[in-house]
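So this first bit is one chain, no partners, the form predicted alone, shown in structure tokens.
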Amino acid sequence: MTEALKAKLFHSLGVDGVYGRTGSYEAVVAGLTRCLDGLRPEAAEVFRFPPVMSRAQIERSGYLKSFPNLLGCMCALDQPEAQARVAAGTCTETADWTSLLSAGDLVLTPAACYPLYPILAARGGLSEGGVTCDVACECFRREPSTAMDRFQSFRMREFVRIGAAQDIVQFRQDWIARARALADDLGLPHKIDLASDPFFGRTGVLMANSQIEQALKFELLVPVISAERPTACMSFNYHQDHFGETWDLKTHDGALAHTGCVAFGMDRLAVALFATHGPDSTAWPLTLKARLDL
């Protein structure tokens, strides 16, 4: 079923985890976008980011220390014209022109919220009560896979809260409840469970264990491929003061700001809907089509 569904929703682009998308699939993603627009927290600032961001900013954020294997860097033939033409002319089955590439000042954005924190930091201290933001981005993580629920290029939507620690914890708890209600509205079987990020290497195992012990991350899991290994379609994250310290983000009273977010994997949610309700979205339950405005 999953391979047949995958063939109906996506077009191969020659690389695992990167796909062209059909009109019916995009209509469902657009419907999910409208759902989340309606759930946007009151007074949230809206940011929409491009699929690339500053390499210097991602380095400062600490992403390379935790996930160096997932990051994609933008490179180019940064050569005078004559050398660039020679390099391009050597592209054959036996010659590799990529050895002449130079890293640029951009990386592929790995998560929608990363470009947000330096923007807020540049404003100075937060106003009383902190700030809530609605961010979205086409993201990239180098995780090649043929699985229908795992992409290298994917869309992420986040509601991000920046402020005092107790506000972030309450925000996350509230959104776990709201996310359950959304999953129920979408007819998605699900469960909430503790989780950890895919930190890199031996040190990463310790970091993941610490994250679980402190209950910093929860995920909403939906059985897309199987019930034994359900797919994380939403996550609920408490970063503590990591981004506050990194970007010198301060609350109105001068304390380091804490941050947290609820993240929606738009493509995973769309795949989950097709896997649950069938490949023909026109035959889905009327209540679901009304919720998605299909």
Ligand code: ATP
Contents of the next structure:
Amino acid sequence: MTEALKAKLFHSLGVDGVYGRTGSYEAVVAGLTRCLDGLRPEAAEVFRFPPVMSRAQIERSGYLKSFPNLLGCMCALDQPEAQARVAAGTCTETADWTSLLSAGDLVLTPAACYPLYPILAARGGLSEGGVTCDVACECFRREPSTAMDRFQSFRMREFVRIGAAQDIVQFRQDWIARARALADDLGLPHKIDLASDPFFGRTGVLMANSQIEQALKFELLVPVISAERPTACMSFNYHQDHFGETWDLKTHDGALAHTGCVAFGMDRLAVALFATHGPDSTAWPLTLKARLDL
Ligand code: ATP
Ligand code: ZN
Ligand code: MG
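What about the form predicted together with the named molecule, after the form predicted alone?
And the full complex, kicking off with our chain again.
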């Protein structure tokens, strides 16, 4: 069933977890985008990011310590000598032209909120009350899979709150409730659970345990492929002062800013809708089609 659905929604591009998208699938993603536009917090500032970001910024953010296995880096034939050799055909497709590549100054953005914090920090301290932002990005994570709910390239939308610790905790609490209401509207069976990030290596296990103990991450889980192992379609994250410290981002009274985000996996939500309501979106319940404006 999931294989047939996958074939209906996506075009194979010859690599696991990277797909061309069909029109009916994209219409659902657009509908979800409109739903989230409607839920955008008042006064949220909007940022739309490209699929690449500064390598220096991701290095400073600590991403490589936690998730070295997931990061993708842009490479190019930067050296004139390498360019000349490839142009002259001394390196053919079958020869190893990739050994002439050098790492560029870009990485593939792994989550939509990473590029935001340095922008805010460059503006100076936050004004009283902090700030709320609406960010979106096509994200990349090196986790190839044939599963219908795990991609290497996928879209993420986030509402991000930056301010005092108690603001962030409240923001996350409010968003868990709003997200559940949205999932109900969309007819998606779900549960909320504590979660941890897949931190790398042996110290990663300790970091994941501590994340659970401190209840820093929750997920909204929907049965997409199986009920036993439901799929995380949204996450609710409290970073404490990690980004405040990294970017020297301060609140109006000079304390390190705390940050948190609610992240919507747009492709996961779209797949969840098809898995729940069937492969033909024209046959979905009228109320659902109305909610998505399909
Ligand atoms: P998972 O536990 O499934 O790997 P995650 O904890 O890595 O998810 P987050 O880092 O919280 O996910 O990312 C925010 C949201 O982005 C997730 O809740 C999910 O909806 C979506 N997402 C994350 N990784 C993928 C992926 N490989 N393919 C599709 N969507 C993804
Ligand atoms: Zn985020
Ligand atoms: Mg993951």
